[in-house]
Structure formats: C-alpha cells, structure tokens
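Starting off, we have a lone chain in the form predicted alone, written out as structure tokens.
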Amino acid sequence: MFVHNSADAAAFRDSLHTAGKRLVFTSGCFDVLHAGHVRYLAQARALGDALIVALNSDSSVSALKGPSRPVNSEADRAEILLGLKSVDAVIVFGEPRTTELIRQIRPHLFAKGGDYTPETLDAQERHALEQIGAEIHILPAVPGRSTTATLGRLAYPESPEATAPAAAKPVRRPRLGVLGSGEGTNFGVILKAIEAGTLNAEVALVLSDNFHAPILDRAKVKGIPSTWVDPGEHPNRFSLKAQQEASRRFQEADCDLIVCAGFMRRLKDPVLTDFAGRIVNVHPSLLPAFPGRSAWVQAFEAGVEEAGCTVHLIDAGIDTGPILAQSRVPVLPTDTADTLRQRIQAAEYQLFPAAIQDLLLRLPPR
C-alpha cells in the first residue's frame, strides 16, 4: 500500500504490534531498481512480518545525488517498489534524513545495506533508533550490483562489466587524472570503487606536489603511473611552470577528468582552461559555508548544528565552483573538531566516488 503520511504509517505499525508482529523499516532512493535492491529488500522483509520503505522524494534525491538524478520519478519508483512481494508499504519523504519518521513510526527493526556499518549510520537516525529500542541490521552488500554500476553499463555498454561478445572491442573507459598532496585516502576509496564496479573508470595518472606523499606510493603499488611535480619555491602556490607541467602530463595521459584528492594548492591556467568543467574536488563543509582550509574546524568553532561535505567543480575561486552533490553530518553535543572531521571523512568516502561516476555519465567526450 502507499502510505501518505507518518500517522498512517504509525497506525500500520501499531496494528502489527497488536497482532504480535514486527515491522521492518528501511529507506533509499531506488531510482534505478536492480538485482541488488531486490535481494536486499527480500532480506530486509525476512527479518520481520512486514516491510515499509521510506522513499526519498525527487527533490531529496537531487540534493543527495546531483541534478541528473533521480532517473525515475518518485511516483514511478513507488509503483515499482510496491510491485515487489517483499514490500508491504511505501512512504515518500522529502527531508535529508529519516530521523523524524523513525520517531513517529517506531519500527521494530531497521535494515540498511552492506555499504554501511552501525558506526557510519547517520548519528541522529541511530540515536532515534536506540531511543525507540529498534533492532539495527546491516545486510550484506551484493557485489557488482549498484545503481552507479548500472548507470555506468548503460553509458558504456561494451565496458568490461557489460555482457558483450568476446570478439567485441570494448569502449574506452573514462580516464582519471588524480592530484594529491598527502596520504591519498580519498584516492584509495576511488580505487576501491573502481575495483567493486561502482565507478566505471580507470586511473591514468597520479601527480603530487609533495615528493614524499604517500599517495605516490599507493599508486606505485597498484602499478599506476605517478610522478612528482615541482610546485615552485612558494610554500602554498603552484607555480606557472608547475601548472603547465601538470596540464601537459594529464593531456598526454589522455585524461577525461581531473580528481583532486587532498590537493592543497590552487589550480590556475592553463589547467583550468585545458580541463574546464572537468576538475572535481571534495570539500569538508556544506559549501558555500566555510570555504578554504580546515573547514570542519571553522564549522565546529562557529557552533553550527550541521556540517558535511560537498563535491564540486573547481574554478578560479576558492571552493566556489558549481556544486555537484552534498552529504550532511550533524554536529553532536559530544563532538570535538577531530571527531567531527572523522565523521565528515566517512561521508566523503561514500559521496565522492558516486558523484564522480554521476559526473562522468554527463560529461561529453573530449
């Protein structure tokens, strides 16, 4: 059934409770339903006696995934979900999180896919679940089954992930150039997404302005071409010579998109002109709030109730480029600047590869 408001959903839960039965609750966008979703929903339904799916509205999906999503409208998505025998009810919500729905519906069990852990669940949602005494179940992920991978196969139907005749020549996969100054943790997340099939791309080249940067070692271990670019004498600037060398190397590597993975210097021409609209970064704040360095510290010291991260294109300004996707992270009463940073980073690791894939699907060939 289609549930129009939280009061009706709560009444559905209460009727089950009175009969000694248990309601399972889950949520998601589900804008391209695939086998992973079907298996996950069936597993969730098996935990109890009925399953209600909280479905992100169209505006909510766009805010989370970028302007090209959702692929299907909320009405179509609800109809498709209700066609599954595992789904008993669907309710559409427009908020970023399901915290209030959880408090109002009071499900007996909460299910989430294997790309989460209890620790990386939204803190406010987890607190609401703990308050009502709901059981939390993290269900195993289905390898290679994701919306991102499905959209990638549609965009690149002859890629290695697609089913194609053995003699067919695969279409060239999008090539990423990576810039990093430090550990390369976001670079590592990107590699994992490529290996898992959720990011249809290959890393063609890694450049660093730091001769001793661990990101260069990470690339070497994976057999990815990597090199140091002399940034020049100024400690915070990327010299004109460095900008020219970086642009030349990325062009020679035939890169389609430049990914800044912890790169600490500003890019200027000729990089900005040569790769206009093709340089992407993740920033640890909800831009346009708190641009620049140590954004999580800025947010913490400002006393905001909500922080987060933003994936955006790079332009000539400081964190002023077009926003592609954002993920919100509540600031908890127990937070320090360091704990807030850790939870923002966890959000980055989920948001960044998905936003890169979404951007690649929309970029025209070079």
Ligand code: GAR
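On a predicted model such as this, the values are computed, not experimentally measured, just so you know. Take the two forms, superpose them, and find the largest set of C-alpha atoms that agree within 1.5 Å; that set is the rigid core. Residue numbers count along the first chain shown, from 1. First, how it differs from the form predicted in complex with the named molecule.
In the core-superposed comparison between the two forms, residue 15 has its Cα shifted by at least 2 Å. Fitting the two forms on the rigid core leaves the C-alpha of residue 37 displaced by at least 2 angstroms between the two forms.
Fitting the two forms on the rigid core leaves the C-alpha of residue 320 displaced by under 2 angstroms between the two forms.
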Given for the second form:
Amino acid sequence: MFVHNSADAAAFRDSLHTAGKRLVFTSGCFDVLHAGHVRYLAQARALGDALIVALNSDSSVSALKGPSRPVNSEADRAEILLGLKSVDAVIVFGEPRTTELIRQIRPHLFAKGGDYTPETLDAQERHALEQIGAEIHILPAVPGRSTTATLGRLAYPESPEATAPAAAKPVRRPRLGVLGSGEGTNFGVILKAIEAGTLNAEVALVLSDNFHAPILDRAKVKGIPSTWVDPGEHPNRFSLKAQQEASRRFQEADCDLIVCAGFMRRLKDPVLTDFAGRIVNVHPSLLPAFPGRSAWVQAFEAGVEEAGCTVHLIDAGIDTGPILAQSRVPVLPTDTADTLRQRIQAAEYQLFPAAIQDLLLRLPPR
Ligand code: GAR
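Starting from the form predicted alone, produce the coordinates for the form predicted in complex with the named molecule.
Then the entire complex follows, led off by the chain already shown.
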C-alpha cells in the first residue's frame, strides 16, 4: 500500500494496534535494491506484524548521497519496495530526519541497518522513539551486499567482479592514501566500512606528521603500511620536503584518492598538483563557517543553534575546497563544547565513508 500522508500511516498503525498487532518502522533510500536490502527488510518485518518503509524523497537522497543519486526515482523505488513480500506500506518523506513521522505514526518497533549502533542513531529520532515507547532494533548488515558495492561493480565494468557473482573478490579496488595527525577514529570507521562492504576501496598507505599518532598504531594492527613523515621544524606547517615525500610515497603506493582523516597541517604543492581533485577532508563544522582549528569550540562559543561537519575536496586554502556533503548537528541547551564535539564526530562517522564512496564512483581512473 502506498501511503500518501502521515495521517493515513497513523490510521494503518491504529488498525493494527486494535487487532493486537504491531507495526515495524524503518527508513532509507533503497536506491538500488540488492539482496542485502531484501534480507534486511525481511528481518525487519519479522520483528512485528507489518512493515512500513519511510522512503527518502529524491531531493533528500541527493542531499545525503550527492548529486549523482538517486539512480531510481522515488516513484520507482516505492513501486519496487511494494513488490516485496516483506513490505506492507511505503511513505515518502523529504525532511532530513524521520523524527516527525515517528511521532505521528507511533510505530511499535523501529529497525535500522547494522551500520548504526543505538548510540549513533540520530539523537532526535531516538528521543522521539523513546517518547512513544517504540522498541529499537539494530539489524546486522549483510556482508558484501550493499548499494555502494553494487554501484562499484557498475562503475568498474572491466573488472572481473562485474561478471562474477556479487561475493567474488575484486581484482583492483580504488586505493586510499590516508593522512592523519591524531586518534584516527575516522580512519577506524573507514576501515569498518570497507570490511562491511559499504566502501569499495582498500587502504594502501597511512602517513602521519605525528610520530606518536594513534592512527599509525591502528594501521599497524591491521597490517596496513604506515609511516611517519617528518613535518619539519615549524609546529603547524608541513615543509616542502615533507610535501614532496608524502606525494612520492602516495604515488609509489599507487593511491587513487588521498583521505585527510584528522590531518592538522596544510597540504601544498607538489601534493596538491599531483593529486588534484583527489584529496578529500572531513572538517568538524558546517563550512564555510568556522574553518581552522577546534571548529566545534568556535561554533560553541559563537552560540550557533546548529553545528555539523563537512566533507570537502582540498584546495590551496584553509578548509575552502568544493563541498561534497554536510551533516547538521543541533546544539542542545545542555551541550558543552566536548559533548557537541562527540556528536559532531558521530555525524562524521556516518558522513565521511559514504561521501568517500560517492566520490570514488565519480573519479575517473588515474
Ligand atoms: C575530526 O573530528 C576531524 O573533523 C578533525 O579532526 C578530527 C580527527 O579525529 N579535522 C579537522 O579539524 C581538520 N581541519 P580522528 O583522528 O579521531 O578521526
């Protein structure tokens, strides 16, 4: 059943409730349907007695995944979903979150895919779910079955994986060179996305300007080549020698894309020229607001109502390159700069791997 508005969806929920049955709610883009979706939806449906899917509208898919998406229109995506045995109802929504829909429909159960944890669910959605007393279920992701893996096979038709079954190993996956100065939690999330099959890439090399950076240890634990690059004398700059060494090492490692995951020095030539349009960064603010260091503190002290994070290409400026994706994070009355930073980072963990995947699909071969 295609549900045209939230009042009809709420009426559907009430009719089930009266019959002693329970409605499961889930949401998503379901842009290119694959076996992972089919299994996920079947598991979600099995939690209760009927399943309603809140489907991101075309404009919200573009906002989330980039201008090349959706591949299929919302009308087609709804029709395809409704062809599945597990899906009882579909409602299209255009807001960034399903918070209002949850409040209006009041489902008994809420299901989300395994790339989330209860902690990384959107705070407002979780609050709404708690208010209506819905059970929250995080269902495991299906390894190797993902929209990005599917699109990756389409984007690299010359690779054997295009003709082989989905589980076959790709011959050459896009190679990432990672730069980081600190903890490397974003790097950890990138590795998890690769393991889960939601990011079709491999990390070829990790470089750090900080000899003691935990990001280097994270790479070592995973057996990924990693090394310290002497940044030179200046506390904030990356010397010409360091820029040359980084570029040479990334080229020797045959990297397609450089990923700055908490790299706190400015890249210049020859890196910028050697990897033009191929250096991506995550920054903890809604650029162009608050470029530079400790952006979350800048936002907090400025008293903004909304903060967030940005994924962008790097150019010669400080956090000025073309914006690829952004995620908004409300500043709560109870926030400190630290709690705000934690929620911004949780948003980064969702945004960054997805934006990298989207960019890789659009990058021409090197
Ligand atoms: C991230 O929050 C990232 O946005 C920020 O450094 C942090 C690194 O954390 N980057 C910048 O401020 C770049 N201007 P991580 O090392 O745990 O991923």
